[in-house]
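As a starting point, one isolated chain is supplied in structure tokens, in the form predicted on its own.
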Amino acid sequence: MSKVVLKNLMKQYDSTVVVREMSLEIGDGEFLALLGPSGCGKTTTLRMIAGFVEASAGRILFGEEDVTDLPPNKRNTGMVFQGFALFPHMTVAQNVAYGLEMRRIARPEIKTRVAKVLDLVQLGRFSDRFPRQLSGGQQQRVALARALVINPHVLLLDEPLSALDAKLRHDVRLQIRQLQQSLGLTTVFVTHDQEEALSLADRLVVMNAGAIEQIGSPADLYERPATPFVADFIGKTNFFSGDLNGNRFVLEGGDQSFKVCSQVSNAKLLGIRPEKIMLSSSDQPGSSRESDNEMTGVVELVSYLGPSTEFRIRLAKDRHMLVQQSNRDAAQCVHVGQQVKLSIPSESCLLFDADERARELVRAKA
């Protein structure tokens, strides 16, 4: 186990900067997720930590040791790849033992450590099978065992669940989290799947165009996104352009405003999470407690999602609002073409400064 420190880490290919002066400290035993869209630099960052990609600038430290110039085999990292990368001609036990053999560990110790780690991932009875005889989830656990058997200082996971179906993904990620917690391993996990990141990590690092957008706990990033990009990438968000006037955000055109709690200097963008909005039939009696913001609209689309239902509501001036309601609520009976009432608490209104990139986001969602 070891903490990992990145100091002004950068990777550049010719004139293209892939990772931009990234500084980050990953605590000893912490599970940290690098999250972002394809091409944001998260996998390149992971591979620089592993030593497979040479940094163009900056330093990488494991604890107090500077490993920037060390080759991968001298860094003692365990890595699980997206495609498992198992040797098809080797048995499960032989695949897991490979890293120990390369380190010239004595055969009796190899046998003991392989048996122990296979029991840890619940694959002890499969030791003599070949990868082709295993399910996708079992192959992934073999890859995880191979990474763990060397007793790594840092465990690196490069989108390790993307090749699995939805049910297996859920099961394997629970196993990974339980193993990481029981072993106290410092772990860096790369994914573009927000649900995986939110459910697994102690902290998230959201990356965009090679730079860090925001760092924080899953709850911090979801409930208090620092930028429109984070709000849009983690979860879903309704965006509206306008201007802040006192404690009200006035939408473009001046026909509608929202009472807000937070104050952001020069706020030009309002964000509202779909599940924060209460929806009811417009002829349904209101609750005794009035909402800070109420409006009416017409249902244009209803999408049943199992635990919840998603509604696309057309508001005045052809604005649209996405609403998500639990299927325990009466709103599931709402149908297309029906007029409905929306109620939005002021504390659920997120405010952002808006650069041109954010304005493009609003236009794309209109």
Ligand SMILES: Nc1ncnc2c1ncn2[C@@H]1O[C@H](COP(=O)(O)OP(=O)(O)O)[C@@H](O)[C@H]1O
Second form
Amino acid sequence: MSKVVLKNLMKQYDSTVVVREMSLEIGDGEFLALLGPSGCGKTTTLRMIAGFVEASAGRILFGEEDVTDLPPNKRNTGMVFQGFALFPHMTVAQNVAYGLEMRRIARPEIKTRVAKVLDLVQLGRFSDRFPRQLSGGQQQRVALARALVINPHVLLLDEPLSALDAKLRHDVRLQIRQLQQSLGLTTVFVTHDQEEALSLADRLVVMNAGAIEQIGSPADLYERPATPFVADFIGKTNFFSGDLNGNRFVLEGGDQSFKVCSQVSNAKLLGIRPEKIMLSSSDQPGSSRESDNEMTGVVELVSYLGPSTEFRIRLAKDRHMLVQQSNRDAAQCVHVGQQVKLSIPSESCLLFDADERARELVRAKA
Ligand SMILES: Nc1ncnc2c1ncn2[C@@H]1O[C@H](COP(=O)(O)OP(=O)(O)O)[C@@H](O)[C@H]1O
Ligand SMILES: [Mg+2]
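Having seen the form predicted on its own, can you show the form predicted together with the ligand?
Below is the entire complex, every chain and molecule, led by the chain shown above.
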């Protein structure tokens, strides 16, 4: 177990930089998720930590030890790869023992350690089976056992759940979290799945095009996204361009403004989460208490999602707002074509500086 420190870590292939100036400290026993769209450099970062990919610049420390120039087998990391291929011709026990044999551990010790780790992942009874005789979830646990058996300083997981179906993914996710906590293992978990990252990690690192966009707790990132990219990648966000004037954000065109309370001077972009908006039928008198921001719109689309319903509402000037309402008190009878009232508290109005990427985001959504 140890903390992991990345200092200005960088990777380039020929002239293309795929991971840029990455600096990060992962606490001892912390579960950190690297989250970002496909191709943003997650796997490359993880493989640099493991030693399978050589860093072009920067340093990697495990505790106080600089491991940047050590080969993978000297770093003592346990890794589960995307797809977690097991050796098909070896039994479960042989698959798990492999890493220990490579390290020339004595037979009797191998036997004890393999048995112990298979119990840990609840596969003790399956040690003599071959991978093809196991379900996807069980195979995934063998891959995990194989990574854990070497008592790694750091556990590295690269989209370990991507081959499993949704229900199983949820179960195995909980098992990994419990195991990681009970062993106090420093863990880096790579995923492009925001729900997975939010539910598992102590802290999240959102990556975009090889760079860190934001680091924080799941709630930090969701409630206080630092950039439009984060607001758009984690959860959904309605974006509107405009200008800040005192405590009001005036939309482009000048016909509508929102009371806001966030302190971003020079904000050019307003973001509103769909579930922070209260929806009521406009003919219901006094249906909601006075809110900071109220407006009417017409329902264009209704998508029933089980626990919640999503509505696409057309506002004045052909602007659109996505609204999500919980179905706690049974689905609301809101139908397409109906006029509705939207209420938005000022503390739910997120403000951003707008760079070129943010403008692109707004254009793409218009
Ligand atoms: N061996 C390689 N040679 C050249 N380019 C690579 C190599 N490995 C990865 N890349 C590129 O680096 C970028 C990041 O890849 P990767 O780390 O696998 O992303 P992610 O895991 O976030 O999907 C991609 O654009 C990918 O094409
Ligand atoms: Mg990857």
